[in-house]
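One chain follows as structure tokens, the form predicted on its own.
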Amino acid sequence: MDVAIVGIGIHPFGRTPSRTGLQQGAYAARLALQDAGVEWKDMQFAFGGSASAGNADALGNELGLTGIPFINVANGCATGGSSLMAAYAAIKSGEHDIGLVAGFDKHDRGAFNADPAALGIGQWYGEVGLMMTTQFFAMKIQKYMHDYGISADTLAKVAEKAFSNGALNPNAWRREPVSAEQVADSMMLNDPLTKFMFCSPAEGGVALVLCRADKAKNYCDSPVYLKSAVLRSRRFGSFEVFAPSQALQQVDGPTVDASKAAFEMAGVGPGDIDVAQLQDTESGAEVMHMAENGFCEHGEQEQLIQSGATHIGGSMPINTDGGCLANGEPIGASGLRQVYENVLQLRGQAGDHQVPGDPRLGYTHVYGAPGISAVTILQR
């Protein structure tokens, strides 16, 4: 049984004080079924997650008490990417004919603040710094800077398409473009990572309405249909955030476990795709991915970047609304936002970040703590 999207909504990224974290998912709930015509009540399931924000079951509360069976789903930044393969799976074997995938959420201003002990790590790890997300990244690039040949000035780039892109989207945080000099400027964080190269915690919603792909008509005279969906968690071996040691023997990481596994899924490869929305929590994330998920060779990304290949209208084009750069991290809704960008995309409905030549395959990528990793492969 293939599945398809045949609504999305999106509640804008950014601040918002006038609106709660669950009032946001409600909103792009709304927007969701709107645009595939039809109401809450006609909902078979739900699934969707939020960290910070409550439960995201309690969407109920806002869009009506139906009796519905719906989910929450808590996977790290990979929250969205898990709930999503939750309804996939839940369609595809036939249990339900359609549903609805939500995320919100509204952190606090700062970095996230986790707890070793919700991670099984001592205390420890936490006195010595190692939790602060922007350390352990800084010292990721910083190895992979000098194995691979990668330069400062390539992660200003990726900071710089970023805040372009985000620029050019109606629904991202940062508006405004920010050169690669400013970015390079900027106050030093964690060497070699400024200000400029890092997400913020953020808020915002994003609504998915799926359905069987042989009922998408009823619903859609676009559909995107969801060619694979899948979530891989690390193996013994990788390095990953917050892991609390390194093995003498390393293995892949879980990006390139899921990604292999999405492409044999939907019987494509890396050279198919269109246009990619991969996580670039900060900018060194969006270099590494790009040779985990399969799209260039480790050290390639020094000149597909260089070169503009990775801007809008480039051979590769990715992260055209921004990515997490441009919109922040609301962790519950960040998955899917790289998905309704995709489904824009497909449509032909991006406006002035539209990917040019009629993209007909999209992919999506996020990674969480500690260390799970989500793909989705989309085609019109």
Given for the second form:
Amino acid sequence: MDVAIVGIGIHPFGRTPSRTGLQQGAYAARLALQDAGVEWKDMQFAFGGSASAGNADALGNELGLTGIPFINVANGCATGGSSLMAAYAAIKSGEHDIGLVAGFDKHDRGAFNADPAALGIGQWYGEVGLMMTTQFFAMKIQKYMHDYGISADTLAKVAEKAFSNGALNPNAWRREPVSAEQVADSMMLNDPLTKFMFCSPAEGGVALVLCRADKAKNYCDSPVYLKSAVLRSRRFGSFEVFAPSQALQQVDGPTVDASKAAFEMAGVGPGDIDVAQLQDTESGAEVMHMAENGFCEHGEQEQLIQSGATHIGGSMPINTDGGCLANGEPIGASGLRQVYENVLQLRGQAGDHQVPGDPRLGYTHVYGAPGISAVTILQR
Amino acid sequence: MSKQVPIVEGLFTWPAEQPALLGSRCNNCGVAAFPVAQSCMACSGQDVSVEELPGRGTLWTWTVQRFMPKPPYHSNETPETFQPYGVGYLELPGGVRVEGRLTENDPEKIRIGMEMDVVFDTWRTEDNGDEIITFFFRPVSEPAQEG
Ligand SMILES: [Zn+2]
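Any chance you could show the form predicted in complex with the partner chain after that form predicted on its own?
Below is the whole assembly, all chains and molecules, this chain first.
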């Protein structure tokens, strides 16, 4: 049984002091239900996640207590992708016909502070100042620039594009364009990455209504089909965040593994994708993830980004809603935001940030600690 | 009386005339790990031996941490006295790539592929005067100019 997305809802990302994270999730859920023309009591199941804003199943307190199986999902940055994968399996297996996926969050300002013990690492690692995701991303792109000739200007251009796309998206947090020069001149945080090249923890909520593909037209004139939803964790030898050591022999990371599996499951290739949302925790991540997801060879990003290929009107539009850089990263909601954006794009409802040419296939990718990646491929 | 205490037991040999990082090596597949692990992440084997890792290697990648991390970061610094620090992975021949702080924080003086030594020094001083010792990576000093 194929699976369709028939309803989408979002609470604007950024800072909303007047609403808790849970309320932002409920706001998104009500919009998704309304979009599908259904009610909360019609949902047969729900999966949801939030890292810092309470248990997702507390949404029942906001939406109503209906007795359905509601499962809380916690999987770091891949929380949304994991919820979606679980919902996909629940419908594909024939167990359920229709259900809801929700993700929301509300984080404090500043870089996330991680607990070494929760990741099976000694306390010393945090004490001496190694427990920083920003360091990992900086060291990964530093090595990548050295090996493949990516320039610092290209990193700045990735952020410039993100902010210009964010300016076109009414639900984005950062809505002011920032030039590549301003990005490059902002404070250096972790060489070679400056302040404006990093995304920040933020707030927001997204919800999706999924159903059996054969019933999709009952709810939605323009259903979007979930052709694949894949989650992978790191294998031995991949270079990952929060690693006191790494093997001398390297293997592909979870992004490469998840991407290959997703393309195989959907029966399409990278060249068929019309619009892609790739994890851009910082500028370098977007650059590296272009190649890791199969959209180009290592090193080709320099020319592609400099030539504008990844802009909304380019040949390979990436992070058309402004990505994590312009939306911030509410962990529970971030991966679902990408799916929300692709559904808008495939329905032709993305307004000022709409990709031209009636896009038919959309791709999403998230990456997070301690080495997990989730990919979806959507088709209208 | 104050004394020198390793930041954690078993991370490196201490006290020792020539302290060294301690790794484990799998007796099944030969893969090394740092810090010492009870089992092998490569093959799931549980038969591992502890060994001293080489004291010199090459820098695989690096960054400079320019802002003071939140706890669990634990130094003697305040936001006012905080100094940026280098971080990198040092490739130890025959062993693993180990992540650690660099003694150098000037990006102009750090490059991928440079040789570095594993050194041991005071990380912070406790209220009771104890010096907490950890490991750092220090650039191998250039040979003195002839003449
Ligand atoms: Zn082994």
